[in-house]
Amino acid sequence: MEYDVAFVGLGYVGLSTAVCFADRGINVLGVDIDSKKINRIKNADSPIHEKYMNELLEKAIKKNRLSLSRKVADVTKAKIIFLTVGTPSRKNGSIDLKYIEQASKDIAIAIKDIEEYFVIVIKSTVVPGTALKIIDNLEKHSRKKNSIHFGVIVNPEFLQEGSAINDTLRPDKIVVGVNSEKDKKIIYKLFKKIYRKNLPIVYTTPSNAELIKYANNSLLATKISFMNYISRIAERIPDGDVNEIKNAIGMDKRISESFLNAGLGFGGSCFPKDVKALIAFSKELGVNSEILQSVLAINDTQFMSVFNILNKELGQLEGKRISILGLAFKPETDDIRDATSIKIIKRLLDKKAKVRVYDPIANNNTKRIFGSSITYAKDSESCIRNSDCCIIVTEWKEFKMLKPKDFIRLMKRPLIIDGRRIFSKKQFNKLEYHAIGLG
């Protein structure tokens, strides 16, 4: 059967995009290494959490327009190959490519002896001069010349968890990394059928197009960790509330209120990695990166905001009953890599204090790190049952039903930090009330 694309990698962007492009009649072959992976993809169960996924994953192969395979030789069906596999963060923040190396070099090997033209699509994230590094590996494997036999195209994702499937079909901009008039005519074709009108294509070179993504991950983590910077200022000062001066300066069209709320630090498998390697990447070059080490410095010590507050109101925290809404790095998703909710907990330990948490979907993998050194409650309010404090950590929609009386009712001291803002200090004047940014 021939395809009108393979995926290599099936993880949190390969399988997003496929299942989007087979909701548009695309044909889809996915490719991945991972057994017990594809045996869930074929049942229809999703190995991420993801608004809409299992929907979308039953649609494509109900309709056979999903079809998977852990061969990546298979690749060959298509003559469109996105290269979606992970790009891993080595210890001092650099990224790892030997996944992506990997990958092409199988591809390479695959197409040696098809006479037929192919296009590879890097869309993992990548650091600039990484395409040109995948066309020596397919030309040194596949004994083929970039441009005549095969092309190379960056297209790097913009999706964010919990709302991948949105972004993946109406995204904000399609960014297109390529020096081949043949290639991009190749690819536009596709996306056509895809996107359908008003694509909001960008043109750019491949290592344009792979610093693009690192610039534009970087500065929406600049602007979280400018904000809660501003809010340290905040609680500092009489009266103050970051909330006000976010509603302010974000009416501002040149700044716009987008990735402006003060929290306790930004989480997930992009941001952190992301802002990392793009330190990493600037030490090789030899540029100054003090910027983005202060992007990194204030949002790995902003969870501390919550221990100024208990330090204040409970001084010793051993034995202290100390309840925690919200685990997963931002709601609708269950992803704990580098949550704010893992630094807390770790932290409430070491103090000997006795940890209830409660996440809709994050329970089972805060599990896997903390096992039974804490408690994990079923639901919001016995989460906060006979507690000395709550945080709230994920701004999940649930905890926002939750009413001052819930809190008054149900905790032993009816302490509350908000570390997310969703509550309002008018709304909660008559208990212990104490928020991210508010003097």
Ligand code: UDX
The other form holds:
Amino acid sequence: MEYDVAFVGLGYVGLSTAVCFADRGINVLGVDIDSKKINRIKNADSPIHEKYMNELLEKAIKKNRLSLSRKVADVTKAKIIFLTVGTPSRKNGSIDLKYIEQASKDIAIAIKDIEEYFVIVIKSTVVPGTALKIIDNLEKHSRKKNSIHFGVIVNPEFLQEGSAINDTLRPDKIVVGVNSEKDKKIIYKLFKKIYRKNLPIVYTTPSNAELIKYANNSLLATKISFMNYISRIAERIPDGDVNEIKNAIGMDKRISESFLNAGLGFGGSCFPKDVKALIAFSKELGVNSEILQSVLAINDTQFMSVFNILNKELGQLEGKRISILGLAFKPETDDIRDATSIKIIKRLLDKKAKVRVYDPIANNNTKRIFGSSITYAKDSESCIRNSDCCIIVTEWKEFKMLKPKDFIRLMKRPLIIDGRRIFSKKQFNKLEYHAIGLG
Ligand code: UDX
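Shown: the form predicted on its own; wanted: the form predicted together with uridine-5'-diphosphate-xylopyranose (UDX):
The complete assembly is shown below, putting the previous chain first.
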């Protein structure tokens, strides 16, 4: 075999995992139908913005550990084939499996006349039961038998954007949904070369592995919406402060301190999509998912806290200059998929406000949505200059460097809405400082 492993789909998960495997000495073939993407990757120019990505990519290509192809049929040159294609949302929130179905069909046709035993690993996020459908699809198009000629494993991914490389190399857990001892041995042999000695592997069935991914993300989203709900209560209490609640409850080991930050809601390519998909899947099973519907409802309306403050402080927004610091759905990424900034900007434009924005790396992506209807600043200072109000939407480190005197010096009116609690209320008490979850 020419390669140890192949990846079908070089998006966030596929590319991050491929370069990390290559860095551990594995010979990897990356397949994607997008030739522009393939060309960029070949030139060690990562299509995604991620720490350490370009360095690892360059190293992998130089050492000949990462080869690229546009043809799914080439995966037969590897023994283990990872499926890392996208599983987008349909209009009703359920997941669309068309890419994964197409990829498995292409793989089936490719392996049809080859004697070798292949292991197909589903890394894409898929609802329970999908692996079984993929097995049917593979059997139908390859005329081969599951467990005899090929095996299917479910191995969901938990990496976060902004720390994808580190999360991939040092995961809290590795979930392996597998039904046969033979496949278990094959995947263990590979993972032993990649991860640390005491592998935190959780073996389970493929369907449970599929559900683990949704339960994991939905619970994290629930923690965030829960804290956003508490923040709404704290805001209505004169000396209320959601951060004090967070610090205290986070000390309870049963709760843990992570993902308790109230803010302007969660965005990105996973949480909104995965929560919606689990709701749609529950509905198919006749299971009530009010809990997750509330998580989404809180998230959809959380940005309105900003407008409650704006209404009180500025009244009519027509002609008012509003500056926005931070556009990406979270720091260290230029990703604006489902970002709160989009909802806020849309509403500000509806109210005829003048909007100026700045993000260290997401200005260009935002331009694709809003074009010339808003203005784009080159730095924080020029963004907030002469504005009537500044809204902090993403907690980039460089915004934390801004001092109260900068806002006083530059803004027309030093009115600040801290949507991510990056400033201390004590330090900013000389300004008109408002923040999420602060009474
Ligand atoms: C998430 C999951 O964490 C990851 O395991 C999965 O594989 C993909 O989805 P990601 O989308 O990269 O990762 O971002 P994450 O860091 O989880 O943040 C998601 C959103 O929640 C962001 O908009 C962030 O601002 C928000 N968030 C996070 C909060 O509002 N409060 C918190 O305490 C944490």
